[in-house]
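Read the single chain below, which is given as C-alpha cells and is the form predicted in complex with its partner chain.
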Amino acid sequence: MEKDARPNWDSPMQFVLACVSYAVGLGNVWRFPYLCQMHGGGGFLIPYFIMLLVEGVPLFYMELAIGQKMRLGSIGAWTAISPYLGGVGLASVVTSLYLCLYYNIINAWSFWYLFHSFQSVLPWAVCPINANRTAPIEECERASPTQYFFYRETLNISSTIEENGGIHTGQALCFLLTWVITYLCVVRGVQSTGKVVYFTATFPYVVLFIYLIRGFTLHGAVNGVKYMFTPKMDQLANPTTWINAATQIFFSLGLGFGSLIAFSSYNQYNNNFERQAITVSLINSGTSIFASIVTFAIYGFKATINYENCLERTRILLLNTFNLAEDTINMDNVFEWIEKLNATYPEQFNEIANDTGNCDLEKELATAVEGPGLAFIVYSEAITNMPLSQLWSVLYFIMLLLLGVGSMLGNITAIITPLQDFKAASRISSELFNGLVCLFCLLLGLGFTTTSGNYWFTIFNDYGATFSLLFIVLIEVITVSYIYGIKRFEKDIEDMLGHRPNWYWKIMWVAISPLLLIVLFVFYIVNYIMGGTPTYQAWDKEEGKSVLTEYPVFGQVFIALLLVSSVSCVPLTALYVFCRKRKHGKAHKQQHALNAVSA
C-alpha cells in the first residue's frame, strides 16, 4: 500500500505557497498596470474587486475542492464526477500543453536578458555603430534602442510570419535552460516542487519591494503614480470595462488548466481549503496592484525623462537656429522662448515649426503598453536611465524569471498529474516520465525561436488558452452545479472541511457564475466574428517600427485549429464514451442472457 500512496505536500504551507506561485505570475506585472490605465485607473478597482468576489474565488474554491476530493488530476477528477465530462479534463490537459510549449519562451528572453545585464554599458541603452563607424544602424536609429535590441538581437525577427528563418542559437540555449530549470524543479513531482516554491513564490516580492522604493525615489514617479490613481469614473460606464476585469480576475487566477486540481489532488483530505482559496486570491489581486503601483511610479519616471529630454532637444534647436547664447534658455522657459521667438522671427521659425512644441507629458503618460513589449522594453528603457542600471536589471531580470518559472511550474504539473493518473504512465518511473514531457515541450517549442517564432507565439499566446478556458470552466461549474449535482458536493466539502459552505458559494456557483461566464464566452465570440481576419504586428525592418498585418490564410487555419483541438475534447470524449458503454452495455446484456439461459 505505502508504495502507491499518493506524494503529498509537506505541509499546508508549501500548498499555498505552490498555488501563489502560480497564480502570480506575468500577468499581474504586464496585464493589469494596462487595464488599469485603459479604463480609468483607480476606478477599476471597483469592478476588478466586484469580480473578484463574484467570479474568481468561488471558481478557484470550486477546483481546489474538486482536487482535493478526488485526489486525482483533471482527468481522472472530472471521469470521476461524471464518465461522460471526462473530456474536460482532456481539453485541460490540452490547453496546459499549449501554454506549456509557449510560456517558457518567455522565461528564454528574461535568461536571455538576464545574462546580457553583466556588462559595463547595457546592450540595449545604446545603438551599435554601423561598420562605417559613421552612425548607428539605420533600423536602431529609426526604432529605439531598447526596440531594437528586442527586435532585432533578441529575436531576429522577420518582416512576417510567412518568412522563415533558422533558428537563433542564443536563444535556443536560454530556451535549453529554462526547459532544464523546469525538469530541475519538477524531477520528483511535489517533494522537490514543494521546496522550490518557498523561493519563486517569495523572493518577486522582495523585488517588487525593493522596486517600489526605487520607484518612489525616481525623479518624475510621483507623476505616473497620480496618473494612475485619479480615477475616471466615466469607465464605468462601459461594458468593456467589466468584461476586461471579469476576464483578467478569470486568467489571472490560472483557473481552468486544471493546475489547481492537479496542486489540491496531493493535499490531505482535510486540508481546510476554503481559507487557502480566499487567501491565494486576495494574495493574487494584492500583487497585481502593487505591482502596477512600481509600473506606473516607472512609467512616471520614464515619461518624465522623455519629456525632459524633448524640452532639451527643442531648447538646443531654438539656441542653434537663432544663435543665442547658451544661459538664455533652460528648461522652465522653453516654451515661453519658443511663442517670442515666433513672434519677433517668424520666417525662420516656420522653418522648425515642426520640431517643436510638441513635448507633452499627458501624451507620455497615456502611452500604454501591455505584454512583452512593456516587460522587455519599456521597462529596460527605464532601467537604463537608473543609475547603477546594471544592478536594477539583474533584479527585475530575476523577479520575471522567477514569476514566469513559478507559473511553468503549475502548467506542466497540470499535464504530469493528469497523465501519471493512468496506469500505462505508473510503470515507467517518474523521473524519467517528467524527463519525457519536458523533453518533447522543448523539442515542439525550439519552433519559436526562430526568425518567425515571435508571430507564432503571439498566436498562441492570443488564441490558445483564451477562448477553451472560457468554455472549459463554463461546463465545469455547469457540471459541478448541475450534473453532479450542487447538494452532492456540498456533502463533500463538508466531509472534507467538516462544514458546510456557506449560502454565499452556493448561489454563485448555481448561478451567478455560470451566467457571467456565459457573457464573457458570447462576448468572445461577437468579438472574434465582428473583428475580421485576425491581424498581428509586424516588425517593419525599413520603418523601424510595428506594422498591423493581417494573418495568412494557414495562419488563420491553425488559429481555427487551435481552438477547436481543445474545446472538441469535450464532445469528443462524450462520445466515445457514450459509444463504450452501449458495447459494453450490449456485452453485458447477452452475458445475462446466457447466465440466465446456462442457469
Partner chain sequence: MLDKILFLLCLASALADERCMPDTPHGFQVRLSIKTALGDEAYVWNENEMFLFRASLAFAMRNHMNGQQFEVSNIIVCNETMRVSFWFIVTSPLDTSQLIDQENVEAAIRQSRNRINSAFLLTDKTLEFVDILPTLATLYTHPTPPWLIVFGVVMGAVGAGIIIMLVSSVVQKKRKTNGKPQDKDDDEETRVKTVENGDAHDGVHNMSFSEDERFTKM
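Since the one above is the form predicted in complex with its partner chain, can you give the form predicted on its own too?
Nothing else is written out below except the one chain.
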C-alpha cells in the first residue's frame, strides 16, 4: 500500500487522545490501587516510577517509532523488518484477539449495573425476599447483598467450571450491546475512532474529579488516603514488589498488543512521537495515582463504616451481657470497657470473648481486593452507603464503561489494522470487514455469558496475555537493538524527527529493558512451575463465599494451550518462511539448470 493512500489522524491531538483512551483503562482503577495496598502504600510509588523510566517509556517510544516508520500494522511492520519476524506481529494479533474475546464482558457487566442503577433502591443494597416471602434468600444472608447481586443476579454462576448451564439472556443482550457500540466506534477506522476518543479519553477524568470531591467529603475518607500515602519502606526489600511494579507499567501502557504500532501507523511521517510517548506515559501513571486517591478515599469510607458498625455491635453485646445502662459505653470507650469487664468478670466475659475485640480499622484498610471484586463488589457496597446512591452509581458505571470502551478501541484496532494490510482484506470495504471481525469476536465471546463463563473469563484474564506479551516485547526489543540494528533504528528516528535519540533511550533499548524483560519472563515461568496446580475461586452458594478450587484436567490443558498458542506463532512463522525460501531456492536452481541444458 502506498504511504499516501493510508488514512491519517486528523491531528496529533487525536492520536494522543487515542493512546490515552487505550492506555488508561480498568487496570488503572482496579489493579494499581490494589498493588499500592499490597506493597506498602506510598512506598510502592518508588519502584513504580523507576520501572516507568527504565521500562515503560522506552518501550512505548520504540513501538510508536516502529509503527510510524513502517506505516503498517504489527504483522506488516515486523515482516518488513525481517520476513522471519512476521510471527511477532501474528502473536500480537492472537493475544489481542484473546483480550477482545473477554474484555467486552466487563463492559457488559457495567451496562448491567448501569441499567439496574435507575431504581428507588439499588438492588445490591438489600437481599431479595425468598419465594415464600417470609425472609431474605439464605444465600444472600450468608454472603452479602453486593456479593449476591454480582454472583447470582449478574453472573448466575455455577458451583464449578465443570458445571455448565445456558446463556444468561440479560448478560448476552448487554454483551451484544457492547459489541454494537464497539463496531460503531471503529466502523470507518481512524475516521470513526478519532472522533470517539475525544469523549472516551476525557469524560472519565470528569467523573474521577467529581468522585474525588465527593470522596473527601465522606466520613472516614481521610483514613484511607493517609493509609495510601503512609509508606512501608520494608516492602522495597521484597522482590515481588519490584516485579509487580514492572508488570503493572508493562500492561497499563498496553505494550506488545500491537495497538500502539497500529495507532502510530496512521501518523504523519514527521509527527513528533517522542514527545507524545513521554506525555502519554506520564498521563497514564498520573491517572493511576489520581484514581488511587479516589479509591482509597472510598476504601477509607467503607473501612470506617465497617469498623464503626463492629464497635456498635460490640457495644450492644456488652450492654446486654452485663446489664449496663445505655449511655455507659460509647464508641470511644468500647476497648476500655472490654479490658475492664474482662478483668472484673473473667468467666462471664470468656463466653463472649470471640465476639469482641475483633474491630480493627487498620485491618479493614489492609483488606486488598482487585479486579471485578473491587469494581463490582467493594465499590458497589460503598455506593450503597452514600446519600443519592443512584446518582453515584450511574456516574461510576458510566466511567467504567468509557474506560472499557476506550481500551477496546485499541484492542480491536490491533486486530483490524494488520489484517487490512493484506491485499485480500483490503479489497473488502472497511465497514464490512470491521463488522465481520466484531461479529466473530461476539460469537466466540458468548461463552462468557454462560453460568460457568466467569471461570473461563478468569482463565483468559490470568493466562491469555501475560506470558505471551512478555515474550513478544522481549523479541521486539532484541530485534530492534541487535537484528535490525540500533544504528539503523537511530537513522530512522532521525529521518522522522530531525534528530537522533539521546544516550538514555539507547542504553534502555540495548541493555536495561532487555535484561529487565528477561528477569520478568524467567520469574513468570518459575512462578508458574512452582505454583503447582492452577487454582481458581469457585462460588459456594451453601457457604456464601468463594473457595479456592483446583482446575480440572481439561482446564489445565486449556491453560497450557492458551500460554503456547500465541507464542508459538513466532517460531512457526519463521520455520514456514525458511521452508518456503528453501523450496523456492531449489525451484530456482532447477530452472537455472534446465535453462543451462537447453542452452
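Numbering follows the first chain given and starts at 1. The term rigid core refers to the maximal set of C-alpha atoms that superpose within 1.5 Å between the two forms. Computed from a predicted model, the values in this text were never measured in an experiment.
When the rigid core is held fixed, the Cα atom of residue 325 travels 2 angstroms or more between these two forms. Once you line up the core between these two forms, the Cα of residue 459 stays within less than 2 Å of where it was.
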